[in-house]
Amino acid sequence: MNLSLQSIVKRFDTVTAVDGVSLEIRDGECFFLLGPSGCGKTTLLRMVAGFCAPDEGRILFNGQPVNDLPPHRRNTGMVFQNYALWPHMTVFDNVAFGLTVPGRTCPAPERRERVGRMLKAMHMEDMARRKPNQLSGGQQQRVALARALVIDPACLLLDEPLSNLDAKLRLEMRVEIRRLVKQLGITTIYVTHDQKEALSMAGRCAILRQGRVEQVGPPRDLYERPANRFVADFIGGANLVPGKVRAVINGLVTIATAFGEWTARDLHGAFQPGAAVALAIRPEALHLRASSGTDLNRFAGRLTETIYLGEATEFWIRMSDGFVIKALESGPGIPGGPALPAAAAPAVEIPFHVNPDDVIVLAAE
């Protein structure tokens, strides 16, 4: 099913939760609504489901407006953040519930077959007679997902379905949901504030802030070519260094900052000398104690903090003007040097360099 959101506005008293959102979601696409708490993503999802109506704008399913259709006539399946399972019902009855409401009722043999097939797909067939309080969080999440899918919806709506799970189980369920969505070819709208979920699962994402869309695109585009400071910082985190364009020569832009001069690619010819900008530098783009073979973007600062993350180590480097820039390196230590204990960190000076291709120049806000 193709979905079209056209200039959607939703207000709650004096608060505008969704402010003129327009989106096109393609048939079979796994589309993410991503943003911080309070940005309007869940309100937008609830309007698609029919639980609340927009104050302005239109919602179209396959070109047909559905603003006035109640939820049960929209052929959508929804997985809520808290799963919303009936505590007095068995797993089987919870999954079968959608097949017993008016408009979706079916004969008992067909209902048993459809529920059994869905429980098997979720690896839950041996738990059909259990109650929700006898299940783990991951198992409850699978039941909620089975209940949403058993009705054969044209669109699957997921409202932060993994937020209540531990880190290991979240990773497992990401893979499971991605597999199911791909296998079924169902149009999916997934709400989350977790960047890793979006980067690992989405076909495309819409980044929302204060009810408005900041950027739409595939995860790689959002990460490597953010539209503004907010997107650069929200997706994966970035060092945002304020500066001013000094010169643009042969596709290279030179930017003056408080602790030195940077060089970056001017991919779009968008910046002129004197323009105020922000440099977005991903922590993994900093190369510590390694020779780059060039004098471009070479700096040094004092190490103030080391944070061990298991698969990587984060280093906080204080520059001459007091700005702290963060670097991320695989493994426990600095390439070319011994591992550094946290107690010795303030006494260590660290040189680093950044490839001009890895410096993202954004307009100042």
Given for the second form:
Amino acid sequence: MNLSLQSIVKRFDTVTAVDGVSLEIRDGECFFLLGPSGCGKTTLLRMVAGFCAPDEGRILFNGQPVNDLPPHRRNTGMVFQNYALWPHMTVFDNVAFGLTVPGRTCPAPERRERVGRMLKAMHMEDMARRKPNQLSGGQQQRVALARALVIDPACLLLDEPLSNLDAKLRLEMRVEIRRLVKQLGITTIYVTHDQKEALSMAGRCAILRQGRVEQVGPPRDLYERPANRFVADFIGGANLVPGKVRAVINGLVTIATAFGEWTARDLHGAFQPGAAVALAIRPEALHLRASSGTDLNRFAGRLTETIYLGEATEFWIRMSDGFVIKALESGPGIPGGPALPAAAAPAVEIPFHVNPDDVIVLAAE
Amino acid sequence: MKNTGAILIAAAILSLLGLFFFWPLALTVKSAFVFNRQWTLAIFRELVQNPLYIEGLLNSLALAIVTTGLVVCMALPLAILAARFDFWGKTWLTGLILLPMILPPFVGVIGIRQILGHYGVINAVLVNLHLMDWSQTVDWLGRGRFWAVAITEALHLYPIFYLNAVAAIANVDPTLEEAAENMGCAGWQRFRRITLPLIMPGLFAGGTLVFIWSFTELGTPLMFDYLRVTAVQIYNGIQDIGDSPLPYALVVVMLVASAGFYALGKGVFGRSGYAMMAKGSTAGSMQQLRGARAGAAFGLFAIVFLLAILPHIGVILTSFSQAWYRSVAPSQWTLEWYRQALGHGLTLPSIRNSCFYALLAMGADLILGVAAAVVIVRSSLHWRGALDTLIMLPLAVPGIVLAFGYITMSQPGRLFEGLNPTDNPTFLLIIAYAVRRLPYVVRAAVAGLQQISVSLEEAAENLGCPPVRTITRITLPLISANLMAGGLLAFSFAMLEVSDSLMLAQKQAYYPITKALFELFQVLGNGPYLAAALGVWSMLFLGITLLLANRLLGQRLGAVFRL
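Form predicted together with its partner chain, following the form predicted alone:
First the chain shown before, then all remaining chains and molecules of the complex.
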């Protein structure tokens, strides 16, 4: 089913939760709504499910407006953040519920067969007689998913489905949900505030802020070509350095900043000399060791913090004007560079350089 | 939920409340101010100039103050013990001390008179010890019987305060107290400066209920022949309601006073309570008592319990005694009174009547209560808070006032003439019981709905279940324990209702249990014994229902008795 949201607006009292959102979600696509809490992503999902009505705009399922269709006639399958398993029913009855409602009632043998098949797909066939409170978080999650999928919904709605699981289980379920959705080819809308979840699972992803769409695209586009400062910072946490365009020559832009001149590839061709801009530089784009190559984007600053993260180490480097730029190095220490004993760290003057391809120029806003 | 549905339900409930709650009250108030078709304050002037009525009012006020004081002294220490400490026997002691609620205090009067009277147990003990002679016995009830009334009421009402207090204390986030302790404030200091202010709203809620209840209590003073209280004066005024407007004025005074106390308890002191950042996990903060301390806690509970069931023991012994006169215990035992009670024209029919009235009232309360709770908790109507407040108002209006209102509105020539209770009080009794107990059922249902997440209902709708079916398949099963408990409470309180029953049931064929008890007690000879037997039956009956309610609702029983 393809799904179309047209200029959706939703207000709660004085707060505008969703402010003119338009999205086209294609048949069979795994579409993510990503944003910080309070950005309106859950409200948007609930409007698709029919639990609240937009104040303005239209929602279309396969071209048919559904604004006035009550939730129970929309044929969506939703997984709630708290799973919403009915505590007075067994796992089997929870999953079978959707096959006992008007319009979807099917004979008992068929029902048993379909529920059994779904529980088996979720590796939950042994738990059918249990009550939800006898299940672990991960098991409840699987039941909630089975309950939503057993009715063959036109689209699957997931509201932060992994937020109540521990870190290890979350990684496992990520893979599992991705596999399921791909296998079933079902149109899916997935709400999350976790950028890693979105980057690793999404076909396409919409970034929301304060009820507005900031950017829509595949994960790689969002990460490598953020449309603005918010997206650059929200996904991957870029260093944002303010500056002014000095010249545009041969597809290369030179930008003056408080601690030196930067060179970046001009992708948009939209910057005129004198324009105020912001540079977005990913921490992992900073190379902390001297290497051959061009002399572009070579700087040095004082090391103020070293944060050990296990698979990587983060370095905070204070530039001459006081701006702190963050660098991320995989592996222990700095290969080939000077050893950095923690105690001596603050005194060390540390050089780094950045490839012009990794410097993203954004409007200053 | 859809707003049109919510508005329809709310409108239906409000019109029922309007017809059978606000209309009778308004009519009563109007009757107090209109004499010979003219608005006047003459009736109140007459009231103020009558020392009898002033004395009645002062006595009622004094009774309420003393009763509430006694209740707080008895119940607060018990509540603190129950909410904060663990000791041997606590589980069943905390259940046992709720028992006194199962009998209207005025039935206990039969027992108390046996114990404290001229020829009663205490005097018999003293005579047996050769400390006294039968020719110069003391009437321990006291001359004015004021204290007898106050103590009897306190022994009946303390569980209401106790439940409120326990709930309030258990709700205090233990980390708030730990924070105080961490800063060096412990023990009594901590209680006075942190705990007490936090539980104050809960205490005031319980205290207000007790205060209004004892201020307007009719049965107990009536049975003790303590007639100079406003409630009894109103009761006696029904007979000449056609001639004298004075009872109207008395009712208005009582209504204004009760509503004032309610507003005071809810608005000024009660507020809405403090929101705790975290729910108190009582398991961690429960302190284990051992040895002498455990013994003291046990003793305190046991003493209060024994005192509270003393009247009931008196009733039970009376019902089995051939004669109980100038002796510590009955000298001869018999089942004769039960045999006679079975055949008496007042007893069995009254039980049948009461069950019928109470069942219908409970059914009405459950239907209205669930509907109201769904609107209050689940709808998005802006004035659903106001609806909640309106439905709670019957708590602020004494039964005697409402019953008087019903009599007023069914006087000849009025709109509801056809319902006049002198002919057949069935409809008005059921309505009276239902209106008075609706707040308890609504609170129970609201508490249930607030506990279940909306997403449980949304999940059903998402899977294709229409809204009404969602309520029957998901919502109602999930709150069934609350509904059963609320229903049982509505039922047992309807069985116990005194003032409505005494005032509205005027023909023997329609007497409910309480009215039958009262009438039997007045009969010379075997009357009090038959009343005692009937009292024992109703005790058994109500004891079982309350035990069930406690089982179903557990710790949350307190929530039902809050304002």
